[in-house]
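So this first bit is one chain, no partners, the form predicted alone, shown in C-alpha cells.
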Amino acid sequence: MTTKKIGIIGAGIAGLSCAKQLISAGFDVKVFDKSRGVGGRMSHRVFDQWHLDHGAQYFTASHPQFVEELQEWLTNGVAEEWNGKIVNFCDGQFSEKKHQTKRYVGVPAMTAPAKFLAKNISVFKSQTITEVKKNQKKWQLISEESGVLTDEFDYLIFAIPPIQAKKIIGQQSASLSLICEQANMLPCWTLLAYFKEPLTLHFDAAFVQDNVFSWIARDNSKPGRDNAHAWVAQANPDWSLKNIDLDKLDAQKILLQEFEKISGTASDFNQIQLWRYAKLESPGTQNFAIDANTQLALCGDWLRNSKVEDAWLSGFFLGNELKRILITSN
C-alpha cells in the first residue's frame, strides 16, 4: 500500500490537529506556515521586559473529543485552568459576573498546547505559500521564499483563514472558493500596554460594553506568566471593522486615550496589533470542507465559530474523514 503525502497550509490549532490525526494513520505529512512559529492566533508576543498573549485570551472545552484532548494538555503541563476575577464593565461600572465559566490558558504561554502538539509533525516555518500547482497527479507548492518547493502531495489541506485560502486555491476548486467566499471573518485592533506599577484596577478581565473596546484583560493573572504587568485591550469588532484601514499610529493614539479613561494611568510602553481575520461574522456548523475531485480541503475555527475548541475540532474530523476516505481508496 502506497503511503499517501498530505501537506497542510498553516501551522495554527486545526492544521495541527489534523496533521496529528493523519500522522497517527501512518501517512507522511507535512505541514507549512509564514510566520516563524506554530499556533496561529494562539500567539504571544515577547519584548525586552515583558510579553503577554495577545491574540487568543482564553479557551473553554464542551465537546467530548476536545474535553479529551485539553485533559492530554493539563497532564502535560502546557495547560492550566485560569481562575482569574473577570467582570463586566458597562457605562464606565464594574459588576460582577454572577456564572463564571471554566477557562484555561497555556502554560507559560498561550503558544504552549501549538508546540505540544507540533512535537512530532515535520513543521516548515517562515514559508508563505503563494501558489499551488498540479503536476500530473500530485500537487506542488509555491512559496514567497523559496519558490516551487521539491515535495509532490496526493492532498492539500488549507487550515488558513478564508481569504487567504481563496486567494491560493483561486480556481482549483469552485466548490471550495465558494465556501471560502462565503465566510466573513471580522478584524480586531488589540493593544498591548506595560506598566512599571501595578493598575489600581481589582480584577484580572473584563467584557467590555458601549466602549471601543469589548475585553482588557492583566496577562500575569494567569498561570506561569512573571510579574510584568502588561494589559492587552481588544476593540470590539464593529469599530475594529469600521476602522480597518486607520493608520497604525493613529488607531494606537485612539485606543491608548480609550485605555487611559479606563485603567486611570498612562502606559510606559505599549503596541499596538491588527488581526485582519479574528472572528468569525455568523457561527457555522461545517466542521471541514472536501473536494474530493481534486483533491484539496478545508478546516479551521472559521468553519464552526472562532474558538479554539473550534479550531482543534475542524481539524479532528477533517483528519478522520480523510483517514477514512483515504484508506478506503487504497
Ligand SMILES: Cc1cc2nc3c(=O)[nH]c(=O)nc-3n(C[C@H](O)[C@H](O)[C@H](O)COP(=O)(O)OP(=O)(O)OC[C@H]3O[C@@H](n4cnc5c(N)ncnc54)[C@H](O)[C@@H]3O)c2cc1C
Second form
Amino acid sequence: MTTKKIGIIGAGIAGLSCAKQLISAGFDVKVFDKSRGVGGRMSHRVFDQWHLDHGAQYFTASHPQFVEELQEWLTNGVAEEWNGKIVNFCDGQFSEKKHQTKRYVGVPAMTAPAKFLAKNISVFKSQTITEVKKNQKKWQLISEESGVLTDEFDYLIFAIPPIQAKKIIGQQSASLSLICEQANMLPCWTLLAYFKEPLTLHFDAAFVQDNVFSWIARDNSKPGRDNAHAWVAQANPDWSLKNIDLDKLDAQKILLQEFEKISGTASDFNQIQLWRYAKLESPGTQNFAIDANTQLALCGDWLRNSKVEDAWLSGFFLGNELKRILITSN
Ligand SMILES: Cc1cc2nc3c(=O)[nH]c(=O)nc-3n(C[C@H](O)[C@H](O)[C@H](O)COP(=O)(O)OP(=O)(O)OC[C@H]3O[C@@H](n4cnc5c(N)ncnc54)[C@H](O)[C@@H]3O)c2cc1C
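Target state, the form predicted together with this ligand; input state, the form predicted alone:
Everything in the complex follows now, all chains and molecules, and the chain you saw is the first one.
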C-alpha cells in the first residue's frame, strides 16, 4: 500500500483536528498556514504589559467525540473550565445569568489546544496559499511567500473560511465552489483594552443586548492568566457589518466611548481589530464537503456552526471519511 499524501490548508482547530485523524491512520499529512502561529480564530494577542484572547472567548463541549478530545486537553493542562461570573446586560441594567453551561478556555491562552495538537503534526507557517495546480494526478500548492511548493499531494483539504477557499478552488471544483458561495460570514469589530487598575465592575463577562457590543469580558478572570487587567469588547454582527468600511481610528473612537459608558473608566492602552470573517450568518447543514473527482475537500466551523466545537468536529468527521475512502481505494 502506498502512503497517500494529504495537504491541509489552514492550521485552525478544524485543520489540526482533521490532520490528527489522518495521521492516526498512517497518512502523510502536511499543514500550511499563512500565520506565524497555529489556532486561527482561537487567537491571543500579546502586548508589552498585557495580553488577551481576542478571537474565540471560550468553548463548550456537548458531542461525545469532542468531550473525549476535551478530556485529553484537560489532562494535559492545555484547557480548563472557566468559572467567571457572567451576566446579561440590557438597557443599561445588569442581571444575573443563570447558566448551567460549562465553559472552557485554553490555558494559558486560547491558542493552547491548537499548539498541543500541532506538536505531532508537520505545520508549515507563514505560507499563504494563493493557488493550487494539478500535475499528473497530484496537487501542488503555490504560496505567496515561496512560490510553487515542491510537495505533491493526492488530496487537498481547505480548512479555511469559505470566501478564502473559493478564491483558491473556484476554478478547480464547481461543487465545492457553490458550497463556499452559500455560506455567509459576518464581521466582528473587536476592542482590546488594558487598564492599569482593576475596573469596579462586579462581573467577569457579559452578554450584551441593545448595544453596540454583544460581548465583553475580563481576560484575567480566566484560569492560567496573570494579573493584567485586560478587557475584550466585541461589537455585535449588525453594527460590525454596517460599519465594516469604517476607518480603524474611527471605529476605535466609537467603541472606546461606548465601552467607557459601561466601564466608567478610560483605558490606559487599547487596540482595535476587525475580524472580517468571524461567524456565520446562519448555521450550516453539513459536517464537511468532498469532491471525489478532483480530490479536494472542505472543512471548518462554517460547514456546521461558528463554534470551536463545530470546527473541531468538522475536521474530525472529514478526517474519518477520508480514511474510509482512501483506505478502501488502495
Ligand atoms: C471574534 C470571535 C469570537 C468568537 N467567539 C467564540 C466563542 O466564544 N466560542 C466559540 O466556540 N467560538 C467562537 N468563535 C468561533 C471560533 O473561533 C471558530 O469557530 C473556530 O476557531 C474556527 O476554526 P477553523 O479551524 O474552522 O477556522 P480558523 O480558526 O479561521 O482557521 C483557519 C486558518 O486558515 C488560515 N488561512 C486562511 N487562509 C489561508 C490561506 N490562503 N493560506 C494558508 N492559510 C490560510 C488562517 O490563518 C487560520 O489559521 C469566535 C470567533 C471570532 C472571530
